[in-house]
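The form predicted on its own is given below as one chain in structure tokens.
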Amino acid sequence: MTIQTAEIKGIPIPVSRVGLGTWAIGGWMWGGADDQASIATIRGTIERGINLIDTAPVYGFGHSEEIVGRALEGIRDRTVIATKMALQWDGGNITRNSSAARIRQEVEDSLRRLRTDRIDLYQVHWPDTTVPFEETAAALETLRRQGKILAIGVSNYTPAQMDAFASAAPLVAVQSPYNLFERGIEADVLPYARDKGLVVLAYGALCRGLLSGRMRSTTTFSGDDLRKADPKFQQPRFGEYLAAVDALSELARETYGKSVLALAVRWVLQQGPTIALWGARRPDQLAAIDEVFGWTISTADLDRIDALLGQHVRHPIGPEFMAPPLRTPKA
């Protein structure tokens, strides 16, 4: 199997076009996680040729970054670490903060947790409109010139926000929610990225497990699992999405001999300058990586996929529920 790669300006090694997302590994909002299984999953990902690990301080309030740092000891130079900043938390309440002071604090904390001397791709997690985008960008450019980070990205930004940001720092990547069910960026962010030469890191490539092929109408979620609050996982929408998955599974199996998971990731990779991020918490969940590369969905089947989605998902909804609030300005 040959892993497809992408070039990200500033990062000296080719970056795999599939990356491991580690929100679930942090445990928070995913019903907990097993640290030893998480470490084995990260190391198994690298052994399979997937070298991009995407994390963030807010995933488990530092825990995900700590696990990534432990897992990559001895193999750090084979990997590309993408992490984020500009979300702060207080008693579990998350708000946005992309001030220069916050960024200077966060980078040191992330370097320590990740057990590394540099972050390959440093991304603003959510746009903070209470801080000028140029201030945030200038703070990151200082870190890049210091060698603490190699490349700068943003996440969940609009094209207008990226324009303002890019006036003060070189922007090379944008991370956005993107999968077969959540396609809002096709109207703006994706064409912008093509035009500006940005790489798009598509998070939620499996739509929080909906496109894994493992969910059933009887599937339930416990504890603090965010899917308890996700409208896609509430009836009647849940049934519509599951029916779509069944139809996509049939297409993938009968036409390509692949799983619906492989079809979903392959689809993301065919949409432009994209890297697909998916989350795994156990080593056995990595087996499907082998199915993703070495084949192509035909133009006719891309049209069939669109038709199936239109037929089954009558009440589509986006990922808006995940957006954290802005800070309340101090009086």
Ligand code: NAP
Contents of the next structure:
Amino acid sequence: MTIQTAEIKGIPIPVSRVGLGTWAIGGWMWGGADDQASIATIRGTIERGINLIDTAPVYGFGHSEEIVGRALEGIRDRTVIATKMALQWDGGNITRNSSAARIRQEVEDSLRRLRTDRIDLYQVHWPDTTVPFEETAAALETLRRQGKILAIGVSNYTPAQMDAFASAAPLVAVQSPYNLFERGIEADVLPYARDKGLVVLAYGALCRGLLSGRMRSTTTFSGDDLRKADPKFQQPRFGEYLAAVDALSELARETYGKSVLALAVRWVLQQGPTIALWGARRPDQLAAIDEVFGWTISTADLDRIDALLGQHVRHPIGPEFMAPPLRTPKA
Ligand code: NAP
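Taking the form predicted on its own as the starting point, write out the structure of the form predicted together with the ligand.
Expanding to the full complex; the earlier chain stays at the top.
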């Protein structure tokens, strides 16, 4: 099995078109994490030929980055680390902050936690409209020139925000929510990325596990797991999504001999200049990586998939519930 790769300008090695997402590895908003299992998952991912690891400081308030740093010791040069900045947390209260001063501090904290001297892809986590986009971009361009970061990306940005940003720094990638159930970027970000030559890191490729094939109407979540509040996981909507997953599973199995999880990731890879970010936290969840490459969903089946989604998901809803707020000005 050959793993497909993409070029990201500034990064010296080809990047696998599937990346490991490590939000759940931070524990926060996913009901906790088991560090030994997390480290085994990251190392297992690299052994399977996936070299891209996506993380962020806010995932467990530094914990995800620390675990990534520990897991990559000794194999760092074969890997591509994508991390982020510009979210601050005060006692668990998350707000956006992409000021130049904040970025200068965050890069040092991330390099230390990741146990590395450079970040391959450094992404602004959420647009902060209280700071000029040009200020944020210029701060990142300074870091790029210093060699602390190799390439610059943004996340959750609109095309207009990317235009402003790109006037002050070379933008090479955008990270956006994208999966079979969350298609909003097809109207704007995806065509923009194609036009500008940006790579799209599609996050939530499994729609927070909904497209894994593991979910049942009786599935429950524990602790601070965000799926307790995720509107897709609330009835009666949850039932609509599960019915769609059943129909997609049948198509994947009968036509291609694949799992619905492999179909979901494959689908993302066929939509343009995409890389699919797949969140996993246990080594047993990685087996399906081998099912993703080396086959293609036919054009007729892409249409059938859209028809199935329209038939079953009567009340679609997006991922907007995840957006963190802006800072409120101090009184
Ligand atoms: P995801 O990839 O859609 O789903 C991850 C969940 O799917 C896992 O935690 C696991 O849930 C389940 N899963 C994975 N492999 C499985 C398997 N083989 N069998 C059964 N279930 C499986 O969700 P995500 O983690 O939110 O998104 C991926 C990554 O994108 C994140 O980790 C993060 O790096 C990035 N992201 C970025 C942003 C942003 O604003 N830029 C936002 C969200 C995510 P259980 O372990 O509970 O079963």
